[in-house]
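First, one chain by itself: the form predicted on its own, in structure tokens.
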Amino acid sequence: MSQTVLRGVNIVSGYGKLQVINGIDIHVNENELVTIIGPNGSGKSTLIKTMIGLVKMFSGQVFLRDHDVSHLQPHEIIRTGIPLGYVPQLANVFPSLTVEENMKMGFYTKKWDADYSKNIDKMVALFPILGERMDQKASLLSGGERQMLALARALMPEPDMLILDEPTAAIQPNIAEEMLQLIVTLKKELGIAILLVEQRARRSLELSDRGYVLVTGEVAATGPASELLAEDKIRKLYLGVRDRNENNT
């Protein structure tokens, strides 16, 4: 039976005195791809940022494996020893650094030894285009290439858990589909748990094991992705006929 990698219990959080998340329970198991969908302003990004210490949690608990990381800062979570990869939305690379230097930044939690070269080789195998651009500044990469670099950097320390905040934002639809397919490949080949916030709701659910639908900071529905896709109310309210950003082909 698979174990739970990330679990949130009755999470309440927000900004200043503004409460955005209103008592959410969520979990992600080993080798599982879980998608969070919902309308703009529903608290999707706030929820995942709360779970990794970037947004203040008013109450509730968060567990990474058996470690209670509730109310810890990101650097304190890293010290638990559970490798966690996080890719924020859009501004997620260091533009003045080269591709290789960006990857190296993802390795700072480990000792500088032979593993560095080994992991670089792994990333080049996963993202061949980055292998051709190792000495280029990240600022010269396309939007899709930057997203690949952000993913590669997050994977450098070989995390048990990968958290992605809208990885297809601001990239062309065909590249967005490639990115989503790549995320599925990462789950299969690396065997890691993935929590995904994604604007392409229908497509992301089609590729996921389970899903959560957030509305005004609360879980409106959760379950196997196939069941959410089949639910009439969810299709009409949150999925539409097609994703707005999806190709018509």
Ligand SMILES: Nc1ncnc2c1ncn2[C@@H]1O[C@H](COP(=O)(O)OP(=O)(O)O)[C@@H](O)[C@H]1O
Second form
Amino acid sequence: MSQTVLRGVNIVSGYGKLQVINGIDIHVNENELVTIIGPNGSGKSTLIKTMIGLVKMFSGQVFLRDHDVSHLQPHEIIRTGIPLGYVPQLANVFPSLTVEENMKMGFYTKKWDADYSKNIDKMVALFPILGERMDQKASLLSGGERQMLALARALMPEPDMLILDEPTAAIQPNIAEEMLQLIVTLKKELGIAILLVEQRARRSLELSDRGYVLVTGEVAATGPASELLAEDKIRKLYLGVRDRNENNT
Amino acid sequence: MVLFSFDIFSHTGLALIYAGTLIILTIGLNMVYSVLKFSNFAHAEFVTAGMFMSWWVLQILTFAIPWDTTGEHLINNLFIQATFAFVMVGIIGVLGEVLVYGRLRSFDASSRSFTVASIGIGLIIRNFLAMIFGNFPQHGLGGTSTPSLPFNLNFDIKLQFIRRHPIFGSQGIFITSFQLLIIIISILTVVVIDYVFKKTKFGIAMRATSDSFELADVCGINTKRIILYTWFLAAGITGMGASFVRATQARFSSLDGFFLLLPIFTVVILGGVGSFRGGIVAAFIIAFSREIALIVLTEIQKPNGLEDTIEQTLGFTVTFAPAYADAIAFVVLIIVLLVRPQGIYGSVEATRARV
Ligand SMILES: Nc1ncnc2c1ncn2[C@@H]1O[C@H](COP(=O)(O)OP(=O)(O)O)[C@@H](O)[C@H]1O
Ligand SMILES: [Mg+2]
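We have the form predicted on its own; now please give the form predicted in complex with the named molecule.
After this comes the whole thing, all chains and molecules, with the earlier chain placed first.
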């Protein structure tokens, strides 16, 4: 059995007094692509933000490999030594920084030396369109280019764990498909453990190893992605409404 | 006929000194504006505090090292005063964050709340200083006499080099080496800060933090610490600048910072929020406009000038006091806000962010 990279145990969290996540267990193993699906407002983003330290956890525990990172600040989690990349759903680039500076921020905890330039070259090879616009401000990029830049920034520290919150939101369907393919490639070729939140529920489950279905802050169903796809109730409730959900955020 | 009845060179000198003052006093406001995204009205009192702190250390040293009888190199030393003012005012800036702004931020207060809080903090600082030191600190021991430098500079430009010229009349520049030094330090400080902001890791982290606290945090930036550094630098540089300004003035009061607030804000807005180089250009524009206004108003008031003419032809009196020149910053501010609200070099986003 492969090792667990990220694990949340009985997570309860929310905003101020409002409890949004009502006790969730979740884990992502090495070399695994795990998708979280669920209706808008079910707490997918909140769950992820809790694990990364952006939302206050009322109770529960979070482990990044062997480190207990419960209740740490995000910058403390990033500095545990286990490289982690996170792309939030909203505001996922620094608009007033240039494309190159945005990538630099992904390497903030390390020295900006030879390794840094090597990784920049890798990102440019992966996203040639960004390579042409290195000195432009990120605010001038299109929606799809921003998602690419956000992903590039998250990949800069050569992460063991990648957390992506709706990386295909608000971009054209063909680019979205490319993005999902790229995510699968990242898992296969670099062995990165990936936790993905997706609105394109059916498509992402098709590409994933495992899935979680979140409803009102609880795990309604979980298991291998193929089983979730086959289950009648889930097909009707969460995969059938896919088209209606896709246009919302 | 003598074309210039006023001393053109001396006015140029005064404008340069005023510009230097504005440049250095603007940096801190611009930093807070661009990183923390609110108008910090307490900035005026950072200026006042800098003046008081530089004066205070002079008093302390006069007691502490009475054997330094010449009083030249330690007691009344510009660099000691500037350093002391930097540290003390920097600490005041950090205290504001720790006691007030940090708490406001933890409940996601809007930038208006921050601005209003800054007005309150400004009032507290000013009155606190006035309570301890008095509104008009006296000359007393060492007083407000010009501080000395740890070395001798001999580049005073004082000589009356044109006399009874057919066009220029009698002219001379009156800038002391001391004032020149201040102008040079002001410009150097801006260049250094501009470089730090644009090129260094710390500067990029500051800009990243200003874009998004959360995203900066998940990149590994300790945003709270970056904010504290921002306050320390912003307030400290202002305090240092204020110690220079005090050194060029015969006296100072607890209202000096408040009177400089308007021109300082105008420089930031004219130069463009977040643009330190824009601030340099804007400071020169404001300083020279003020000096020109001063000349024009003085001319109008002279015998047989416009003021007399109006009185004789229209039968009522309109006063054009030269002191009105101080309002030039207002005029420039209004024009900029109407014509080009993003300033000379500013970006539209940065301008939207401000209150
Ligand atoms: N910053 C916030 N403050 C208060 N409530 C929030 C905040 N962000 C999200 N919520 C609430 O938490 C619930 C879950 O939101 P979210 O995690 O964004 O859902 P999802 O990502 O699944 O669409 C929603 O009811 C939402 O209104
Ligand atoms: Mg979400």
